[in-house]
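Single chain ahead, by itself, as structure tokens, in the form predicted alone.
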Amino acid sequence: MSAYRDKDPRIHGIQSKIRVVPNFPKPGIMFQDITTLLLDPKAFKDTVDLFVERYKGKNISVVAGIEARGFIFGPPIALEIGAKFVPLRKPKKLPGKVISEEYELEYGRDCLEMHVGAVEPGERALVVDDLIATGGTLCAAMNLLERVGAEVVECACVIELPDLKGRERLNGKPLYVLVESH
């Protein structure tokens, strides 16, 4: 499911506020860049707005946000819908015991990190990130939080690149999605 599809009226400002650079961070890499989207006070509130509208109600209890463009719009979705927002940081980054989710790269492999006891078996979880490509990343998120007992509802970006097919690699569970790029 995605907005871009239910044609609401704000994802053509969103859309238009996400930049794309060519051959970054290696060649032939078109990579989105939310930084643009950030500048726009007005994009960034309806980026945020329209999670909300969504989740409001929706009894979450955790925003997981992936390290590190999660972290900008997980805690304020956290904070509008009333749940806690948990960082789900890179090797080596949190403190204290951590549970890890390893996971394949286009180019190698990668992991996440959450506090142990940060989430609860039985809270119902959201999954927050920028941008879905391949779906390693998500997979290992929910992973996580599928370890310790949670019940992900739904992962949610603000961009999907829907030619890496990263969505088919979720195993049917819910992704929702501001804007396409292809």
Contents of the next structure:
Amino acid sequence: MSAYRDKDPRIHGIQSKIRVVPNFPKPGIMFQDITTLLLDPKAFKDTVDLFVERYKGKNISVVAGIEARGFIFGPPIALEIGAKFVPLRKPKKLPGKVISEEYELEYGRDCLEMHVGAVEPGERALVVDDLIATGGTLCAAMNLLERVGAEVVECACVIELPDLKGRERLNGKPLYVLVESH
Amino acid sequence: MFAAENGLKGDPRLQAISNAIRVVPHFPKQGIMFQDITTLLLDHKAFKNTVDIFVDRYRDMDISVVAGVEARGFMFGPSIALAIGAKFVPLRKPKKLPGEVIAEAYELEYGTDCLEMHVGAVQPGERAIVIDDLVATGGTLSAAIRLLERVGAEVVECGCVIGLREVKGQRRLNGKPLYILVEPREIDGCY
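Coords for the form predicted together with the partner chain, given the form predicted alone:
Whole complex next, starting from this chain.
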């Protein structure tokens, strides 16, 4: 489901603030740059508000954000809905005891880590990132949370690249996005 | 300068913030008592108080830019920016920002590292603050200040949740005021 399709009037402003940078990080990739969205206080606030309106009052106690751009959107949402914020990080960044989840990249693999004890069994959680492409990272994030017994209620991203079919990799978990980019 | 010496003496929020920070000994290497703020982020009230203290300080200072240092500065900076109506500008490790950047090198214990900012993110004359979770030697924050000044911004202050021993007693960094909420926790005090 996406707010894009719901045609909330704030969506147009948000979409117009996202900058496309061609051939980054390599030729052929049209990179969706959200840093320009962050430069517009109203559009940034609208972005956060759209998520907060959706998740407030739904008994969500965990907002997990994926390093690093998930750290920009996740904490403001967590603070507004009364949830804790849990950073999901690349290897060796978190100082305490961690659990790790490997996932596939186009070439090779990478790994996402979460602190042991950050999330309790039965907690209701969101996963937040700036963008969903193939869904590999989001999938790893969901696995981490489910391994400790949390219930992943939804994945929330600012942008979806529907052509990469990431939505299908989420094992039936709901995905909510604000804008789509083809 | 520490918040306790600057109007927040005895503020119970500061003790709760300090208590929520976990000390992890010997990370990333022997001898370092790492100040882990992830446990603060798990305590909604303490996290909210942390942001509120910075917001209360900066909301009437006509700040239009909150710059946050990757990655833990990203956890505090955006919420402050949203509350005071400023833009948020991420300062990142090399090759992460997709557009045209300016870069500033800084010294590590062994070798150098580099901080980058997007060209055009900040205009000359804008009033900016820099936010990070912790200030140790001040090397990274100094690089952040230089980036902002190179594009003509005025760095009003640097705000950090934790300030290490090296900066105690220092009220300024590169001539810029430093505002710190708490001192590092000792190993005996961790939970």
